[in-house]
Amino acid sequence: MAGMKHGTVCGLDIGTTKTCAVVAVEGPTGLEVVGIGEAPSLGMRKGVVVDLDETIKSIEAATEQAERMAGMRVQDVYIGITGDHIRCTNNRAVVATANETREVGEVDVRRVVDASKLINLSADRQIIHALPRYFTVDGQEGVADPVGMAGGRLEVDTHIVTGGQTFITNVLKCVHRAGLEAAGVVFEPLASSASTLMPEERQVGAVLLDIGGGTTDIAVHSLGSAIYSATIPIGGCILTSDVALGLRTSHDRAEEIKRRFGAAVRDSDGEETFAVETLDGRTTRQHSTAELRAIVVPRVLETLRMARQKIVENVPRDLVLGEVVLTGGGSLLPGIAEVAEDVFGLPVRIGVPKHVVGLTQTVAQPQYATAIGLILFGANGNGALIETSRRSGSLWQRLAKFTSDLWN
């Protein structure tokens, strides 16, 4: 199993506001979370490294905390990647089965997925994922796992995610300098989807929005797999800045007010007033929740509408979507689900990580969706392998088991 040393797997979510490390072990009932660590992240902006030293510091602090709680050292980690440099496309490839018995083997599956990776890429970009959406055997579409089926012609439809090499290299550099090995990298909304969505939801059609500090990540699923994923460079931090400017107060106090009163549904009954410290901290001023809403709601609407616009432009019109799942720290904003229901015209729920045991109270919170998703990806041998590991040969063989339970 990739990244599993003595059955251990570690996920590292290096965010714009915080870095989160999760350590899990293979237990009798599946993955069991045994350690979690968090540290403020000061070296990232909108998912991209802007300060190497600060980023290394936050990786070390979060990992150390998780290791202490778990009572073990970790070396291989699955890393979440996001940012405006990420692009996605869907591609198709076809191969003739190599077997005389005209039976599809694992080698054929590998060959056809590799063939689907042949896309035009500029020199500064690399493929992070080539996730099989479905296979077609001799014209029979919609096959989830073709191994063992009779057929002479194997086709695959894959969802391909690419990223800027420089940005990925910088993240990997920080991880390496923090004394860790990259077992693989995963585009963050795919990780969040793995931890928060049920297989039925991915089948029926769901939009996942992971609202982080610096970015809002999108993953649209249908018929069991991702068909579109993207990143918008707007997140919760900009909302806090808006509140700080609008109410003329400090960033920390603005964050506190935002978390407490949030986007509260627009036509809420009783208006509340609250005291806000001025910037110099000497006096306070009274503000109402109506004033706060006037600042927060337009920005939340703008972000959600941008996400909706991206989906409308990139997802086939006839695709049926059943619901929207909001996750990430930004989904904790009071009243955001109702605002999202207005924008998307679909039922909205807040997604918390599932599919793991251990520390359940602690980790069952939206802000841990990505980190938990990374360990699920890792345990299933589904992280994209970037050739940085000294053990890349054996890791690659293990990672080739991409037809995992998670995505098929």
Ligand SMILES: Nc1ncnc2c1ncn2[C@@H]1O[C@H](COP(=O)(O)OP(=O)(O)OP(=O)(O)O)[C@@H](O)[C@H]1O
Second form
Amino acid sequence: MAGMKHGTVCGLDIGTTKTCAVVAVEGPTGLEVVGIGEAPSLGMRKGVVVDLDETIKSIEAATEQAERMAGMRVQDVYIGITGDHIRCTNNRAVVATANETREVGEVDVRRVVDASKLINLSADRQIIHALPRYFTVDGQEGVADPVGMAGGRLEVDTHIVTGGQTFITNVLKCVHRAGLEAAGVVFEPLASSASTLMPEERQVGAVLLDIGGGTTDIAVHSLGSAIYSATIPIGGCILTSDVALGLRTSHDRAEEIKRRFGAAVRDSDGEETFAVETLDGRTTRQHSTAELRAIVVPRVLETLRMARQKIVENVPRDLVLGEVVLTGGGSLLPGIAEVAEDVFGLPVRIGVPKHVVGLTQTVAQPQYATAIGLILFGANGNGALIETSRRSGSLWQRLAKFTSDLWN
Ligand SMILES: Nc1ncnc2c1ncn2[C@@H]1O[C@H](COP(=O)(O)OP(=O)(O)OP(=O)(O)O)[C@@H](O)[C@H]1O
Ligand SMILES: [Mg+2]
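Right, the form predicted on its own is done; let's see the coordinates for the form predicted together with the ligand.
Let's see the whole complex now, leading with the same chain.
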């Protein structure tokens, strides 16, 4: 497998609420998860680093835990990236095949994908992904793998994701200071898509929403690949703040109440009441799940509508979408799938990480979608950014140069 050193691959999801490290090895039946570690993340806000030391601490804690479970040290990690600074665009490029036999070679594929990276990019931005959506060989559209095909003209349509250099560098800095090396960076909803979506869903057309603590990340897939990706700076943390404000209680208690009693639909077994401590902790008040729902539902609706609006504005009108898949910790809110069904007018399911073996009980939870997706991305060499951009000398050389000044 490309992207794997000694058959081991590691993912590091530095989220707004938790950092998750995963270690997997190439096994006879597929990628086998052998270690997973999780630690609270206090240095991130809405996907970006706001406190280096806290972030480093949380990376170290999560990695150590995963290493202990796996019984091995990790070095190279695939890292999730998200935040308001991420942008995407689709581009198209064309090259003449170099080969005299007029056959498409791997070299041509690399050249054409590299050519598609020539986009208007300000100096403070970097290309994170240039993912081939499909190739066109001598006018024949929709070719998934053109290598070996006869043809003189090779075109590619790519999905390009860019990010702010400083934001990426700050994440890489923390990773480096925690004693790890970056094997690659992956935009988080693309990682979550890799672990939760089935190939048929990507083919038919599906929306992936990763509802985290600080951000809700979007990836729209059609004909087998990503066509649009974005992020919204709203997630479960705002919901918790709403509950804290609405019930006038502490943040921690609000989080507890949200997880225990929070729901986006009416409970058919009847309403419940629960005691809430006032902020000074001296008295308690009774509140009902109906009150809680009145706080939670508007924010959930707002978030889902924002996601829908972004998609409506940015994907072609005639694009067929068959389904919405919700993942991330925010998707654990009971009833959120029903609300999403109303907003999108599409069937909705909750996505948990699949496509790996080992520790399946632990792994099959929506909050691990990104971390598991990172190892899948890494193992498949889908994190094409490493392969192609090292050769083209763009992202990684520039990044390495840029960051080495800071790291040394
Ligand atoms: N049972 C639950 N009901 C409602 N919300 C929940 C539940 N369990 C967890 N959450 C929420 O999920 C969020 C954390 O999700 P997740 O672990 O995917 O985020 P993250 O990866 O740390 O953040 P981000 O992806 O935004 O950087 C928190 O806001 C938490 O309150
Ligand atoms: Mg996340």
